[in-house]
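This document starts with one chain, in the form predicted on its own, laid out as structure tokens.
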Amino acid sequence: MPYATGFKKLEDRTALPHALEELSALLGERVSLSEEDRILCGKDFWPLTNVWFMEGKIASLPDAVVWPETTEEVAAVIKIAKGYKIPVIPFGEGSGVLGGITAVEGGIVIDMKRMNRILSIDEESLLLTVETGINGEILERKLNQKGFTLRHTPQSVRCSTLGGWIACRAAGQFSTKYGKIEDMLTAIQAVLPDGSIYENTVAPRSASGPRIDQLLLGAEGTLGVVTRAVLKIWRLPEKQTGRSFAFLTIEDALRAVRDILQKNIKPAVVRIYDAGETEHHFKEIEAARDKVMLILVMEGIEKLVAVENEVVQSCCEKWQGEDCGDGPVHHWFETRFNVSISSHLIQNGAVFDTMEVAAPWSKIAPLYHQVIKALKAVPGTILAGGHFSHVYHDGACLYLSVVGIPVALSKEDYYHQIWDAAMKTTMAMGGTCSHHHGIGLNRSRFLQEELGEAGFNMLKAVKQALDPEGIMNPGKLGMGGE
């Protein structure tokens, strides 16, 4: 297949056969050079690469795919790659949406899916030790069978892995009560770029210097490969109650949710849909027509759920929320993993993408209006809307959707312009350009501006110190590669 971009391939290819010979000696048949495997493990769901793929082009290809089964094998693979200065790209299930696993310089993909074992459950401490190649849905199902839950449920849970969640600092749909992946993570085991194995102490908290493990959280494989994690888990909730309310404005819905959170009430699920998304998702709810829909799920012991339900009712009524019952919540549970519309739109010639940003309460409503305005101003945009998918004591995450059929611009130029519009507007208004999808390739050009010169230089210094050869997932986080 022809290449869609100018990404460079491995410059010195003379070392590759020697590296592959050593890898085959180490892993046997768990090394593949087939084009099929390299294509499958060489792209994620970044919409731009999907546009290229529909045109019969690819962004790039790795040179080989390997399937280790132990941390020691991962370490051995990295040592071989380092010796020959060959790039290494960790791979879970390829559900990322920002080009985070694109092999911009070729190299070796480490497919982690064979490292998928639950190693132990400490039922007294409620701690789970598990390998990072495990599929999210399978992990949750196995925990549920034993009466436990991780309650980390991103929309990609059926096609993503624990390692991917750690790599991009993922957030799940039940995040308001249970936290994001960084809140659940207690300890990790990881292979660093020199092939050494790092492991931190399992403890509820430690003041033993800076949290080294936090460097690898959100690093997208640029500083090492996380092979094992210790996570907090919970017992399955005794009671679950769903509520929904329709509001006249985004501002009223946000005020109601802010009141709930700042009273230290934490529903498991909180989602606010703007009028456009309400029409799309809840068009059968007459009371919500042309309004903003708020979905809430409270769960836990029965007494706690009763108190949360009472406070939720009071706060929503205060801001003129109209009670729509639990029907919309049931509908949300039934349809929350359906993302087929994106495939239909791309197959029919449209450009479609989602973007998640975040800001404090004092900025989030103005940011919503300005980002929507900026997206609609890009020639070719036919729809721009959003919902608020994660909320906090101090702010919220805005999840945007945009559809365009560019005429004056190429699809690729249009794509870059909508991202420029959204990211620049967000940062100008004091928001962060990424909440839970990470950086990958697509957001790399915005990272330096958000971190500032000092912050970005610190990141580069860490990368240089740990990975002086630049072999770990080059081109991501704005470092190395194209």
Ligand SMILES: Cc1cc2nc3c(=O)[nH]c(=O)nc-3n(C[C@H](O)[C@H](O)[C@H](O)COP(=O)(O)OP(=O)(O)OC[C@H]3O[C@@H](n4cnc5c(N)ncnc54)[C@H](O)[C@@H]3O)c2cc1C
Given for the second form:
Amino acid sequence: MPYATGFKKLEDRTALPHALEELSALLGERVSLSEEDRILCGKDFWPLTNVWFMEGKIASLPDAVVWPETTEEVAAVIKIAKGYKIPVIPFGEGSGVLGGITAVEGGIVIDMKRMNRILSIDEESLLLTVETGINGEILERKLNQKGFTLRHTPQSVRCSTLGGWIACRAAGQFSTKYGKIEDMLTAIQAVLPDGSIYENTVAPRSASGPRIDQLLLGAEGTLGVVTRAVLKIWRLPEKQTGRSFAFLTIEDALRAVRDILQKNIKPAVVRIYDAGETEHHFKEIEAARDKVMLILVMEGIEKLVAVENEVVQSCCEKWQGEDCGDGPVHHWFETRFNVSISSHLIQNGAVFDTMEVAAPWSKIAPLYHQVIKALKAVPGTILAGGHFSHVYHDGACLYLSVVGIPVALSKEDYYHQIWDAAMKTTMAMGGTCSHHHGIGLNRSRFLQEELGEAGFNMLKAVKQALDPEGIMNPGKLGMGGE
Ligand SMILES: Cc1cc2nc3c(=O)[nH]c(=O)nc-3n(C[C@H](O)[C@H](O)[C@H](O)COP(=O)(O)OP(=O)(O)OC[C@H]3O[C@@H](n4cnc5c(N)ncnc54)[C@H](O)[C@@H]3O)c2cc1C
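Given the form predicted on its own above, produce the structure of the same protein in the form predicted in complex with the ligand.
Complete assembly follows, chain above in first position.
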């Protein structure tokens, strides 16, 4: 399979046979050189790789795939790779959307799927210890069977792992009450690029120096492989209620939600759909025609849900929200994992992507208008819209969708232009480039600008100190792989 533009294998492969011999001695049949395995682990859901794939090209191929079963085996693999200066790419399920697992220099993929055991549940502290290769849906089901929940359900929960969530700082649909993955995480175990095993103390909070465990959060496999995590879990909620309201403007809906959050009321789910997305998702709701739909789910103990319901009602009424009942919430529950529209669009020749950015309340509405304007200004864009998918005391995440059928530009040039337009406008308006998908390859060119010179130098210094050979997932977070 030919490589897509820009990526190439390392020229010098002389060390590879020796490394593969040692890996086979260590893992036996849990080492694969087959093209099928390498293709499967060589691309994720980055739309540009899909465009290439449909043209019969692959971003790049790793040299081998390995399946360790213990932290010690991961450490041994990394030590072998380090000895021969061969890249290592941690792999969950490849549901990342930014090319984060692309083997830009080839190398060894560590597929974590065999490290999928629940190790313990501390029912008194409500803490779960689990290996990071576990699939999200399987983990949640196993917890539910015991009366618990992690309440982390990204739209990709069925095709992603805990390790990928930690590596990308993922956000689930119930984030307003339960937080993003970083809020759920109490401790981690990771294999560092020198093969040593790091673990931090399990404690609710710690002031023992800086939180170095958090360096692995959002590091996208560039600073090590996260092998185990200790996470907060919850007892299954006693009561759950859904509400929906239609607003005349985005600003009114945002104000109502801000009021709710700033009263320290935390619905589990909060989604605000702009008029275009409301039309797409809720076209049968007459009261929402040409309006902005707000979906809320409250859950917990019955008394708390009753109070939350009252506050939600009064804040929405204050901003002229029209009560649309719980029908739209049922519809949301039924369709929340359905992403078939994206494959449909791509198969029909369109370019489609999503982008998630975040900003404080004071900036989020103007940012929404400016980014949509910038996306629509790129020649070929036929649709740009969005919804607010995660909200906080101090701001919100804006999740954008864009569809284009470029004529004057190639698909690849169009793709780069929409990302330039959205990211540059977001930064100019005071927002952060990523709320939960991370950086991968696609956003690497924007990271230095967002972190600033001092911030980016700090990141590079950490990388250099921990991984002087640059073997861990090169080319990601704007580092290595040039
Ligand atoms: C349809 C769809 C819907 C999505 N919805 C959401 C959503 O609602 N919320 C959200 O946050 N994201 C969402 N995503 C993005 C994606 O699912 C997340 O980024 C997810 O966290 C990736 O998990 P994964 O196991 O598939 O990781 P991969 O794609 O395999 O890897 C992603 C990155 O993590 C690194 N990595 C993986 N495992 C480890 C490990 N154990 N240690 C160190 N590094 C590791 C990889 O090297 C890579 O850099 C969605 C994606 C799709 C395709």
